[in-house]
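Here we start with a single chain on its own, the form predicted on its own, put down as structure tokens.
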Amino acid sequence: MPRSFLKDTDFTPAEAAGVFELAARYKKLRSAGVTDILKGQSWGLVFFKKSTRTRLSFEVGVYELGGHPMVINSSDLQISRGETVPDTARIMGRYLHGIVIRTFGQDIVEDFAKYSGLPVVNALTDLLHPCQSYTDIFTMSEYFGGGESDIDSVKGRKLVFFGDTACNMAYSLALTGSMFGVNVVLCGPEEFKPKPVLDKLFKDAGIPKNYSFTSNPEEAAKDADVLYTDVWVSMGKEDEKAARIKAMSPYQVNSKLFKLASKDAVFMHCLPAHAGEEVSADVLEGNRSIIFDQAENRLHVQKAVLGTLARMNKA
């Protein structure tokens, strides 16, 4: 079976560092035009969930690597009328060279990898968001590296994620951050603390945990290098909106928390953001916000993930 990128830990720390090095090269050389590592290949970009950054960055990224991106909404497939995931994956395996999937259950991306016989990239599941967490660590490596990506510059940095800490972003940040020595603090209400599945992910990967949980936002923000948050009401959780906002309102990232952080601290968010909910408008639009650097880097990092998989699977 070819190598895929379904979990943050599917690359070793050394391989992930190589992804970041390649992303930095792609970013510098983008103006030189299209490369050919995916020349002659067609990649399916399958969306079970709506998307802005993921669709744009992967569609552009496959093209810039010389491939042909095919955007496929799940509602347009026979899978929406009862065809099984294994059968759909087998069919795609006969036509395509790789698949990128944004979906609900982690089992769906794993089944596509199992039955298609193709490299598969997890572009988001309810469990994990590895493309985003890799992008976030890469963005940190640029900021703390003085403008040039330096993965050693993130070691020992404190990243605090505020809000629902039992979500895909919290889990992926804990995993990827731990791979590179980032001190990840997950901060939110007790009822939204990480589930045992996160520790199982660490155990299965065989990497040491470098994250902690607290329900005290002031304690978490103290001396933090990165204050990070995500929407409080993700897709599929709309029925819980009122209860979630009430429970998580004490965890809004705002100027009060920034006063407790380190003097060079930055704000990060995977977007889309809701000003006035998980983040105050002044922080979101302030000079410490590097959210659009993050958003741009999705393109470069995902191109590097695709390029790395192409090289691994060709060897």
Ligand code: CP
Second form
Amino acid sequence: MPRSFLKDTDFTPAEAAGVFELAARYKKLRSAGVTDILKGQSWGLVFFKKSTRTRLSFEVGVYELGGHPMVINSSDLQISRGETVPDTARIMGRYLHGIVIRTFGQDIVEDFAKYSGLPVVNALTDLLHPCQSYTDIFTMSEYFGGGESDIDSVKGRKLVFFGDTACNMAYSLALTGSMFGVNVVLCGPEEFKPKPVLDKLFKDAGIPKNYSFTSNPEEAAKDADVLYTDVWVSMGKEDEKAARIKAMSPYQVNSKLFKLASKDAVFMHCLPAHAGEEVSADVLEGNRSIIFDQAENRLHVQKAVLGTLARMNKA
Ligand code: CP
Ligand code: NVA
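If the one shown is the form predicted on its own, what is the structure of the form predicted together with this ligand?
Next comes the full complex, and the chain you just saw is listed first.
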């Protein structure tokens, strides 16, 4: 089977560091049209859930690498009328050169990789969002590296994720952060604390855990270098909206929490944001917020993931 990127730990820390070096190169050389590593290739960008950043950045990214991006909404496929995942994946394997997929279960991306015989990139599942967490660690490596990406500069930094600590972003930040020595603190209500599956992901990958959980937001924010949050109601959890907002409201990232953090602390958010819920409007729009650098970096990092897989699978 070709190499895929289904989980944060599908690349070793050394390979992931290579992704970041390539992302920095792609970022610098973007205007020059750096590479045509996907020339002649058609990539399916398959969405079972909504997306703005992921959809746009992958479509632009595949095009900029010389490939042909095909955005495919699952509602337009026969899969929405009962065709199976294995059959759909085997069909895709006969036409395409790779698949980027956003869906519900992690088992679905695993099955697409298994049955298509193609490289597959996880563009968000209920379990993980590795394209975002790689982008976030890269963005931190630029900020703490003084403008130029320096992956060593993230080591020992304290990143606190507030809110739903049993969601895809919390898990992916714990995994990717741990790969690079970031001290990840997951902070949220007890009933939304990480499930045993997170520790299983660490165990399966043989990556030492570098995260902890607390339900105390003030304790968590103390001396933090990054205050990070995500929506309280992830896609697919809309039925639980009222209960989630009630449970998570003590975990809003606001100026009170920022005062406890380190003096050069930054605010990060994978977006989309809901000002007044998980983050106050002043923090979201304030001068410590690096959310749009983060969003831009999706493009560079994902191009580097695709470029890295292309090289690996050619070898
Ligand atoms: N952060 C992120 O993945 O955004 P989209 O849902 O808009 O793709
Ligand atoms: N946890 C969020 C991330 C959105 C990018 C969700 O799954 O909806």
